[in-house]
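A lone chain, given as structure tokens: the form predicted on its own.
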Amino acid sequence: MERQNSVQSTKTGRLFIILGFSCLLLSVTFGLTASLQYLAPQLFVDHLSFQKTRPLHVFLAINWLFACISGLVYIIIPRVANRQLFSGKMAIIHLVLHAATITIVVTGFFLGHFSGREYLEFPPWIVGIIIFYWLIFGVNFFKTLQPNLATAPVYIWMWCTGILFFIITMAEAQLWMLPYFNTNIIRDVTVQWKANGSMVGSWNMLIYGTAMYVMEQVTNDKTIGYNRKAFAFYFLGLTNLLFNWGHHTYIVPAHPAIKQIAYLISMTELLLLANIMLTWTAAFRKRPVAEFEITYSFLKTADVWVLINLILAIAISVPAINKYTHGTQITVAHAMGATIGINTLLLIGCVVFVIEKQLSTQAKKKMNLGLKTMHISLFFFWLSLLAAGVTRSSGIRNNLYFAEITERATPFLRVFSASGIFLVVGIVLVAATCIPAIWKFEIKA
């Protein structure tokens, strides 16, 4: 039975990762379509308008993150726990329900059936299914790992936190259905952004925890998960998960304490910034184990984006700046830098860690080319969004008409779309290498 569970865990993990890459490829396709619709609003307007491509892009991007991290957990956790997966059948149920949910929601979007809230634009009964399969995932995780948190490395704390808080925040995001919230716009918007902001923190915990485990393996430095500084920054990240969402609601006339706490917590990210500049980068100076050079390249590139995006995150958390950036393409730039530059590169790096030993020299060259293409094109993509956002903010302050603001931003939006094409090419190159390799991957008995 244990051998059967081990094989099932690997197979389920592989299928989750392939499901994740499928979501990623579809997401960037719809995202590229949406970017072209900025320049040509009538493009596909009769069948696939911007009102459909945007939620399709966002929903599939989120499910790329969750499907891929679920697959990595199913493959890695038995290694960490040094025991077989608790239940292979529960893992299959998780996979089937997750894939079915994606299919139902995407079909609904194509048919124009929207409900729920921003980023969760599907019927509330779908949320019940999502919470159910995350509970299955959580039981399988905790039963397999049986963590002793008193002696556990920091990445185990991060995995535990990520799973628990995703379930909590997904349920919290449905409070809008209660009259106490949906009859009061201030409560409604505040709780919506609190839930969404903390949910982002939950998947960050899962992704960063996995990346930390992989970095430990790649650098062969077993102190990474146990030093006091790592735990100090884990608790700082947990505090941010709980409170720094408030910078999304500066414009909402909620209680001033919410905004003050959010601002103070957001500014603690300066400590994260200093830590990256002084110590995190130093860890990457240690040369990786020879067979993990591609993994190392992805993690190191993601580290660059952590630095870039954290500077932007701190800036837009300052109320005086947030007043002009909120709702502009600057917010989109921050989201894209985090989702693609950090989370996607970290996840791909973790997938490469699993398969790198079986990659051919030619495959590794293709991976490197894909990574460089992603990195360079994302930089221009990100810069063009910042420029478009500054143009929009300036136009609003000067009381310009929307058409005039759009005209001024058009050159930047052209760069945005063009760099988006190259970004998709880079992602396709990487996915075309990863998918066949992960399909063939097996853990040796």
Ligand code: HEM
The other form holds:
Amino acid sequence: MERQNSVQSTKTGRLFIILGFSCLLLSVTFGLTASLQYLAPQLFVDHLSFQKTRPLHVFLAINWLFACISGLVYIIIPRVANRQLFSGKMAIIHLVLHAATITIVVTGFFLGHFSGREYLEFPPWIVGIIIFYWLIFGVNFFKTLQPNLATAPVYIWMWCTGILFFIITMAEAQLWMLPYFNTNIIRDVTVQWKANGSMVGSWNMLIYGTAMYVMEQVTNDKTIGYNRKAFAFYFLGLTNLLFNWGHHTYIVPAHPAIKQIAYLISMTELLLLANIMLTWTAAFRKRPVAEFEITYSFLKTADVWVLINLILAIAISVPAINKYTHGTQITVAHAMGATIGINTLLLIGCVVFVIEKQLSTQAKKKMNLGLKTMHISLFFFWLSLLAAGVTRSSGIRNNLYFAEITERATPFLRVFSASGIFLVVGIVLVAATCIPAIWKFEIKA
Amino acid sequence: MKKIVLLLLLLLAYAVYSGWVYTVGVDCNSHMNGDALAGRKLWHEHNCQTCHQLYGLGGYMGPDLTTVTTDKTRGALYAKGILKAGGKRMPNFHFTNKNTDDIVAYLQYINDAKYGTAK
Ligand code: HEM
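Switch from the form predicted on its own to the form predicted in complex with protoporphyrin IX containing FE and print that structure.
Below: every chain and molecule of the assembly, starting with the one above.
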């Protein structure tokens, strides 16, 4: 029975990762369509307008992150716990419900059914199912790991925090159903940003935690998960997850203390930045064990994006700068820079960690090429969004008509679409290697 | 042990802060009613936030609409016109006159909440 559970855990993990990659490929297809619609708004306007492509893209991108991280956790936790998965059946129920939810929501979006809530545009009853399968995931996770927090490595703390706060923030995002919240726009928008902002923190905890475990394995450095600095940064990250969301609400006329707290907390990120700067060269000198070269390359490239995004995040958290950047594509640069450059690269790195030993030299070359293509194209993608954002901001300050602002931003939006095409090529190269390898991946129970 | 105490303190602070945000933090006197509520329903059903932002929340295909009803280059009449006829980037949703009035009432409410003039 136990052996069966362990095999089940790996099988379910593999299917989750394949589900994740399918979401990613679909997501970038819709993302690319949406970017072309910036340039040609009439493209597919009757059946697949921007009103549908954007939510399809964002919903599937977020589900790529969640499906892939769930799969990795199912594969990794029995190894970390040195114990079989608590329940193989619960893992399958989780997988089926997650896949069914994606199918229902995507079909609903195609048919034009929306709740109209930013990022969570699906009907509220779907949230009941999502929370239910996260509870199943949580119970399976805690029963398998039975963590003793006092002695556990930091990545176990991060996984626990991620699961707990995903459930809390997903429930919090539904408070708008109550008239107390939804009849007052200031309350509604503030709580919406609060929930969404912290939810991003929750998936970051899950992804960073997994990447940390993988880094520990590929460098054979067992201190990574236990040293004081790692815990100091965990608590810094948690504080940001809990209180930093307010920098999204600088323009909302809520209580000024919300802004002051957010500003103060977001400046603690400077400590993170200083640490990266100070340890940068040392970190790059650390070599991985030979069989994990590609894993290491993905994780290290993600580090570059952590640095780039951190600088941008700190800059746009300064109220005097936020005034100009908020409500422009600079926010999209921040969102996509983080979800692609950090989250996606880390996740792919962790998937490669699982399969790297079975990759042929040819496949490894393809992965390297895919990584380089993603990294370089993302840089232009990100820069073009910044440039479009600056153009929009200056247009608004100068009271230009929106059509004129769009016209001025068009050259940058062209670069955005073009680099998006290369980004998709990079992702396809990587996915085409990972999917068959993960499909064939076997584990000795 | 110290780590667990620190964690519990942070969680407690979060619970207290959340309660404060839900009440005192957003204790503003700007309640939506009547036509604005009907407008908000239409706003949700047509997924308007995918292209437009309110208080910076939403997509970037179209302009921010937080103060569309009062700002210099646009105004309520302009908003009604574009809602009725659509535009180069804006689909024509074939709204009735009542629909456009409701949506504009909602946007007017959003504007007033921003300037603290909503009832
Ligand atoms: C791993 C791949 C990707 C991920 C994880 C991702 C993630 C996201 C996220 C989170 C947003 C919401 C941003 C916000 O509202 O602030 C977004 C928006 C968007 N993405 Fe992506 N994205 C990816 C790839 C692409 C690609 C390849 C394209 C095509 C060029 C693209 C085009 C867009 C567009 C047009 C938007 C809407 C921006 C707006 O609000 O107007 N994305 N993406």
